[in-house]
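In the form predicted on its own, a lone chain appears below as structure tokens.
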Amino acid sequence: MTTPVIAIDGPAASGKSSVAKRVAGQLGWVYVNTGNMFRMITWAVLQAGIDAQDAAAITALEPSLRLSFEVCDGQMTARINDRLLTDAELNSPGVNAAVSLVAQIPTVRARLVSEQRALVTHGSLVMEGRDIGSVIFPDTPHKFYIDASEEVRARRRASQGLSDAVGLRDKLDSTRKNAPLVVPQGALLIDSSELTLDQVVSHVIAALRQQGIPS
């Protein structure tokens, strides 16, 4: 791997989004938002009137999916077949009741490695997700896994107005068999879960200096 890659990976309502928004911000590279990517494919699944759990024709969909991407104000956008999702439809209840279960199917995350993976071709990436550190640029020696007690996370979900069990959840990505999460070998653990924004961007700009990127 030649272009840096900073991979921050950790469960639901963790704040990595937050972090690594931030920090993509203060050191000018690009941010990308993995999830965001499951979860258009989740919405697709769920327009085409497909049930979650039918990895058959969840498979049988996928290649008739088309993704492009481009850099758009410093931040990663995704189109799938040629449409900009908003926020609410990436984050509907059915959407996050879903995800996690569209994220299990082999065809999906091999198709969703690719794609992140060539996105090194835009530049440096501040990239967040669930396996970035482990699965997706496990060479990285820029790896952080930022985590909070489920009590935290499930209240900063609900304080977002999005209704996510962060527990079940927790447990459909910890224990997939393809890509689990988990924390990456060599990474920075972090937990959020009584610090503020500005805290846990702290202290991993203060790694990141170390590890020789300047902010």
Ligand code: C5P
The other form holds:
Amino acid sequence: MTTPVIAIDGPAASGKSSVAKRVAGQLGWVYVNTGNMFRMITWAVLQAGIDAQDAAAITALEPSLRLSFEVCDGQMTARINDRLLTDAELNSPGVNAAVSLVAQIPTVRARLVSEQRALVTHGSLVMEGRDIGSVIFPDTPHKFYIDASEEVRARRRASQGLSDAVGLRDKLDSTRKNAPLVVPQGALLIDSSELTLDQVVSHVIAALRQQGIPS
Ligand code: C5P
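Hand over the structure of the form predicted in complex with the named molecule; the form predicted on its own is what we had up.
So here's everything in the complex, that chain up top.
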């Protein structure tokens, strides 16, 4: 039997991380934030003094980066070069500005495709990102796309005190050639603009029940 995976995709600040975390907690499955993996690599690129536009230098750096993943009590911990990054490092203005450029680079995506697929060895997954239902696990029957208006998303980021041009990131993420942000085929689309977190989670749990996943 294949390990079940719930794929949750959507644009920046749509609320998908909060939803994915809650669903994983409720089911006792492992929560995986793939955006943080792109952020870790971006952090390492910036630490190495490489410009995010310099695809050749990033491609040359990529094989030297060590990524490791551990699961303890349903919580996944990801390290880069044995270093656990803080939320402040992962969400710094520099990383926010560069991550969508780094995420376009084919070797970076290829590396993370294989790392993300391999995570099923840790158990049933709730994985969130941009291409989970379209590219990473296209065969999973459990696909969700969480959206919200750009205005609501910009407000959510600002209320977190973060400087993040979500509109620009979405444009880069949706228009790139390799694994762009799309609504995956078969995904249940939920617009969270006017919904509370509890309401979105209830929608997702109800759909999963219909798909045979008990909670
Ligand atoms: O989810 P988060 O906003 O933290 O993702 C940061 C960036 O990582 C996205 O804007 C996108 O460029 C990239 N990303 C991606 N594919 C994923 C997850 C994130 O390209 N599956």
